[in-house]
Structures are given as C-alpha cells and as structure tokens.
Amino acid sequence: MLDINIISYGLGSIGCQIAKFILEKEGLKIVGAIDVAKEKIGKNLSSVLELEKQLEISVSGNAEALFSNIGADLVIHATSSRLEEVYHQILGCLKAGLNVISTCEELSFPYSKHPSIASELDRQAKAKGVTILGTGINPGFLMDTLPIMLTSPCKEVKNIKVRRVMFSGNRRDSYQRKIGTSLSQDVFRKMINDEKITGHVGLFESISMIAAALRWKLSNIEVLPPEPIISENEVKTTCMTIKPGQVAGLKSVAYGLKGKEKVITLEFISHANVKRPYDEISIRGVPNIRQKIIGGIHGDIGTIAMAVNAIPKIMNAKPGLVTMIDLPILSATLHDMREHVKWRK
C-alpha cells in the first residue's frame, strides 16, 4: 500500500503539533512544509518540530514552486481563522490538483458569509478532482456536528444551547492573549473594539451548520461582542499573571433567531479561573436530551485529531468543498490509515 503523502502548510503551534501526530501515524508521510515566517524558511523540518530524528525535509516559503516540485495527495492547513486571509493560500492547493483539511474556522461552514468565496472554493475543487474540508474541535465538532448527531433521536426539536466553558491558563500563549489574559478591562474593551480580540471565531459557521442540516430557516444570526471576564484573585497561567481587576478571559454568545425567538443559543466561555470546565448540550424536543462532557475536551488536542482523523474521510470523498454535516461519522484512526482509504483511480 501506498502512503499518504502530506504537506504541512502552516508551522505555528496548532500547525506543528498537527504535524508530530502525523508522524505517529502509520500510513502518513510529510513530503513537504510551508510557513510565511522568516525564521523558520529555509530551517529543516525536525528543527522547528524540535524533534531530535532529521527529516529530509525544509520548509519553504513559497508554496507554489513546492507544490510543482514534490507529488503529494493532500495539504493539512492551519495558517488563520479568517476565510478571506486563506483563500489565496487554499485556492493555490487546489490549483496544484492537492486535496485540503483546513484549521480556518470560518471555512467550516463558508456558505452564508462568505457565499462567493466557497463557490469558486467549490468550483476549484471539482475541476481538479479534490475535495476541501473546514474542521476543527470548535467548529467541526462540539458546538455543531455533536449538537446535530444528538437530534437524531428526536421527534421533534424546538431548540438548542451549547455551553463550553473552558480552563484556559493550560492553554498555548498565543491563545491566552487572544482571549485578552492579564489586560486591563479598558484596554480589553479598546482591543475589542479595533478588532484585536475577536472573542471566539467560529459561533456564526456553527449556528449555520445547525440550522442546514435541520432545514431551519433563521431570520438573522446575531453574535453579540465578547465580554471581560474578570479576575477577583491572583492567578499564575502556563505563561503570565493575572493580578485583580484584569481579565481572565472571555464570554462569547450567539444565537440563531426564527423571528424573536432563539432557537440556537451558543455560549462560549474561557478563563483562567474555571475550575470545573464542561461541554453540555442541551435539546428541547421530544425527547428532550442533556449531554454534559465533565472536564470538557481540551481544544488544541481536539483540533489537531479532527483535522488528522478527517483524512480518509476527505480521500474517500466526492470532489468539492464539504463541510462536516456532509462526511460520514468520523472516528479515531488507531492503526494503519492507508486502511481506511479507498484510493481514487
């Protein structure tokens, strides 16, 4: 059997720790790396993995003399959340005729923000025979595909709420100061306001998701901007303090509405001073179902297993730009992943 020849596109924190686990992986092979970072062009792979085995491989900043240089079946792709940052990147691998999983939150459900975009996305991808996917822990399972999976039990489903409330003082650095950890509530406010903290990317992609594969049709999606949350005591991250009076982190909400009603309501929240975090969902139908993740799942450790365990998915699947609600279950892939694709000829 053949291996699964991949190119990491995308060497930040998500983006090599994406890349180790493809190692571990029977069956997976990086053939080649890209990243825009000055000081990582040019160094070899091992050394910005920090691993002590040498890879032959350096990473490269430009992606099309890469693409036309090496034979690869498919692009893991973790630069950026924001869709119009990523699409020139992505339209390239297309382009070279490379089937693509992305870490892009807002390529997880393209359709209703960014219509034109995933069209040509679309487009792209069926001429050249390839199929993209968006996904991640967050969007791409816990606040959509979960939610949807537990309504299949349900005669009936009036409405749902998704509530995740995250330890973030564990988390990389670059996401504690995402979530504004350690600033002061003006300076939050401030950074809120110049579009500096986004708060959580992605509520829009999920309540989409939600609400296509129920056939609702919401009158508006409303993402309300992210609040402080601050601390009350002293508390020591994996990388800064907080002192009192600054922000721990953040609350993000967003609902899907049929006229005033909220049929969706997802709640996001991330701090430094949680101290039992949760994912729970909550159905109201017939039946109505609660589903509560004691500890919740850790972000990163979710994002980067997602993206890997999608990759039979997306070599088994029909040319295009797929989304979650359009792949089949996926599972964790324990053994060899050369067996769980069926190559296409």
Second form
There are 2 protein chains.
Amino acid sequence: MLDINIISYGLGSIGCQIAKFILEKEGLKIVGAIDVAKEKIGKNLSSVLELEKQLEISVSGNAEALFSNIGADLVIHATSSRLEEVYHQILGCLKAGLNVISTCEELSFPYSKHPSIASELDRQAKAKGVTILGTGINPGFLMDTLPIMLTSPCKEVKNIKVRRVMFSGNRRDSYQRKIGTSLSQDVFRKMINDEKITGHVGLFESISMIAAALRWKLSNIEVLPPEPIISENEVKTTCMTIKPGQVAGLKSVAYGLKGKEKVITLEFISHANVKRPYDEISIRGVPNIRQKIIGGIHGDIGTIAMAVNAIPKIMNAKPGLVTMIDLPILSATLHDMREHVKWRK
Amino acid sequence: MLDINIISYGLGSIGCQIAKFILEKEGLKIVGAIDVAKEKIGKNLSSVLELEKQLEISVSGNAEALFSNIGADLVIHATSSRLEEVYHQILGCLKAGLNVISTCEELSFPYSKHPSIASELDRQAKAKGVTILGTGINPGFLMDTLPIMLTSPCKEVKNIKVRRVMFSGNRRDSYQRKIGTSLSQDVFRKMINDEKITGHVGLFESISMIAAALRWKLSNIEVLPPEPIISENEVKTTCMTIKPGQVAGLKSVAYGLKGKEKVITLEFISHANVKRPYDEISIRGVPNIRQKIIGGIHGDIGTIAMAVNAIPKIMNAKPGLVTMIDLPILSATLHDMREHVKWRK
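Please give the other form, namely the form predicted in complex with a further copy of the same chain, since only the form predicted alone has been shown so far.
Whole complex next, starting from this chain.
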C-alpha cells in the first residue's frame, strides 16, 4: 500500500510541529515543504525542523513550481489566521488538485465573514475533485464542534456558554507575545487599538458554526476587544518575566445575539497566572448540560493532532469546502494512517 | 414544504416519549403507530400517549399491512434491546423502503456480536436506498461517540476509561425494576444467574465502536456480571422503598483488552443513593484528557432527543447500515426539522 503523500505548507512553530508529527506516523510521508521565509528557503527540511535524521527534502519558496514537480495527496497548510492573507496560497493548492487541511482560523467556518472566498474555494475544490477543511483545537473543536455535539442529547437549547481558561506561561514565545505578555497596560491598549494584538482569532467563526448547526438566525455577532489581565505578582514564564502591574495575558469575549439575548457566549481567557486551566461548556436547555475538561487541552498539541487526525476524513470526504460539522466525527488516528482511509483513487 | 412523515414503532415508555416529542416538533408528522401489546392495538394513539388532543391514528398490530397502506419517510423504532428479537421488525421496515432509527442497544454497533444480521440489514437497506441507525444516549453517545470524539485532539492514546454514575430514583418504574431496585441480595444474584437482570445493555457495543474508530485490534471484550449496590439506609424512590440491606441499584463493568492490558474500561453505576450524578471520560495519552459532565445527562430524555435529532442526518445519509461514527456530528434540531434536511427525493 502506498503512503499518503503530504506537502507541508508553512514552517512556523505549528507547521514545524505538524511536520514532525507526520514524520512519526506510519503511512504518511512528507514529499515537499514550502515556506515564504528567505532564511528557510533552500534549506534541508531536517535542519528547519532541527532533526538529526537527514530528509531528502529542501524547503521551496515557490509553491506552484513544487506542485508541478511533485505528486501528493494532501497539503497541510499552517501559515496565517486570516483567510484574506492565505486565500491565494490555498487556491494554488486546490488548482494543483491537492486536498487541503489548514489551521487558518478563519477557514474553519468562512461562510459568514468571507462568503465570496468560501464559494470560490468550494467551486475550485469541486472542479478538481478535492476537499478543503480548516481545523484546529480552537476554532475547530473546543468552542464549536464539541459544544454543538453536546447539544445532541437535548430536546431544547436556550443558550450556550463556552469558557476556555488557559495557562499561557509554557506556550511558545510567539504565542506569549501575541497575547501581550509582560506589556504595560498602556502599551497593551495601544496595540489593541492599532490591531497589533487581536486576541484569539476564531470566536466569530465558532459562533457562526454553532448558529449554523442549530439553525439559529442570529441578529448579530459581537466580538469585544480583548481586555488585559493584569498581574499582581511577579511571574516568570518560559521566556519572560512579568512584573506586578504588567499584562499577564488577556480575555476575549464574543456573543451570538438574537436581538438583545445572548444565545451564545464564548470567553477565551489566557494568561500566565492561571493555576487550574479548564474548558467548560454550559448548555441551558432540556436537559441542562454542564461539561468541563479539567486541566484543559494544550493548544499547540491539540491543533497539531486535529490537523493530522483529520487526514483520513478529508481523504474520504466528498469534494468541496467542508467544515467540522460536515464530517464524521474525528478521532485519534492510531497505528497506520492508511487503515483509516477508504481509498477513492 | 411537506412534513417528514414518521411511523412510531413501539409504544413502551421510550417509544411513547419519542412520539410525544415528535408531535411537538415543527416539520415532523406521525402518520402511523405500531405496537405488539394487545391492549394497545386498535386504540387511538392519543389515548396510548395520554394526550388530550385527539389524533387520527389508531395503533396497528400489523406492521406489514400498515406499511403497504401508508407512505412514510422514516420509522422510529423502540421495542427491545436485543437485536435478535427486533431483527425481523427492522427488516420489515427496510423492505418497505423506510429509513429506520432504532433505540435497540445492540444495533448501535452490531458488527462484532451480530455480523450476519448487520450485513443482512446493510444489504437490504442498500437495496431499497434507505438508511438504518441504532442510537440513544448510551450506547450512542456517552460511552462511545463522545469519548471517540474527545480523542481527536490526541497525538497518542494509551487507554480510555468512561464512568457513568446515574441517580435511578426518579427514573421510570420499569427502569428501576430492571436494575433490581429493592430486591434482596440473594434474589438479585439469582436473577443475574437466570439472566432476568442483565445490567446495562450496550457496553459490548460501545467498546466495539471505540475500538473500531481507533483501529485497536482487541483480543477480547469482557463484560462482567452486574454487581448489586447495597443500600445502608432506607431510601424512597418515585415508585418503591428500599430498606437497609436491599439492593439500591447496580454496577456494570466491561473491558476492552489487548492481551492483559485494559485499553478500554467502561463503568456503569446506577442506583437510588447517588447524590451527585456525573459522566466522566479519562483518556490517557498525549495529551491526557479528563472530561466530566457534572450532573450527568438524564437517560430517557437523552435517548429521546438523540433518536429525534438523528432524523435529518439519516435523511441525508448514504443508504445502508450506519453507526454514529459514520455520520456528521449530531446536534439539537431546533426550529423546523425540515430546515435540517437536504432533501434527496
């Protein structure tokens, strides 16, 4: 049986971790790698991934050229959160006849914010007979797929609240910077105003996905600007020291509204002072359901696993743009990945 | 737009509650009802359901005759837990070209225990272009679909433990009797030996489903005989009084084994002394995941909701026998049920 041939598109922190995980998995093979960073282009993939084992792959800066030289089954795409920024990259993959799984947050449910991009991606994927999915731990699981699925034993649902409380102090450096760690309050607020800190990207998409699944016609989706969480103590993280009065992290809140009623509330809280991380879902309905993941789920590991565990579902899916509510439930893909695929080619 | 026409097959406690829920739902219409009980046959459905509103449906004792007289889209089937007992009923529905959703526990994942029945049902459904699903809260959700889905952010899974701790004191009379409530220990053990008390039906199927999703090749599935939970105090339930030393309920345990290693452990605990019901899933892997539904989920309401919420997924599914891991994730089906269906006829 042939391996499932993968191209790694994007070798930032998440892209590199995904590539390393793919290299560990039986039945998967990396046949190409793409990044835009000049310092990575031309390098051997193993040195970018900081692996001892040499790989026979050098990082390409030209996706189109790579696609025309190398046959593959699927692209794992991890470059940016914003669909407008990555749209042309993904379209290039589809035009080359490649399935795509992307960690682009705005691709997880793009129909509300980017309807024309969504329909163009869907059209192109169908034309080429391939499938495209945006997924990750959040959006993709904790604040949308999981709460949606938890409504399935409900006769009625009045409202849904989801809260993610994360410990950020052991996350990657770029993540800690992204949430404003160790900034002063003033600088934090200025960076919010200048949109240099955006908070968690995906709350809008998660709310859209929940509403679509439940057929709730929302009058509005309100994403509030992130609020700083100020540290009272000195805190050392893996890469910085937060002084009292400085920012330990942030809180992002968003609402799905029917008139004035908040039928969906998502709260994303991530800072270096969190002692007991958790993910909690509260459904008010018949019956009420209160669910908690004690200790939470590590964001990077979760996103890497979701992206790779989605591979067989995408290989088996009907062509077009799909979201997590179109697919059969994902699971861990243990043993040989090829056993999870019903080959359609 | 036409209603989705439903036949209610089985008017026991769960069947009646499902029928009542269907009557409340926009876009669904009950067009026929079937039961084997002589005291129900010929009666108006509204009197069997104890409704004030009169319905123009009388309960039939002859499924074949009903199917040949009445066109419908789907049968909701709720008669018995054992597939061998209900197999001919379900086959009759399929032969009449009707989609089927059944609460039959052994249908939730029938491939391991009843492979020949499973393949005959699949063959017949495909021949008629209809779909058949077994579902409910458990099996169907709490001990299989949900733990499977919770492995999707995992890179590795070593083992899975699921524990359901239920308060039985407010459940229907037949349920309280089924778990041995207020029996003496001796009578309980005799009834276990005589297979008059079987414990929870579905642990075998839930383990089979988890193993299938994760591609775990189990060497054995071990379902232990139920153990009585003895009450220390006098307890009054909705329909009986338990004296000290009598049975308050039971505990059923089952294992999915790889050699001597218990990779799946399911514990089902249901008795009248439970103060804090919960459902808990513990996944040992990368990462570890510990999830808890605080307060648990009421079994009857959950099963009723799952069966009805599955309707659009079954109307949209490919023909054949399907299980919960083949379908897109379920959710509550709010508003008009027809909005959730992509009509294929």
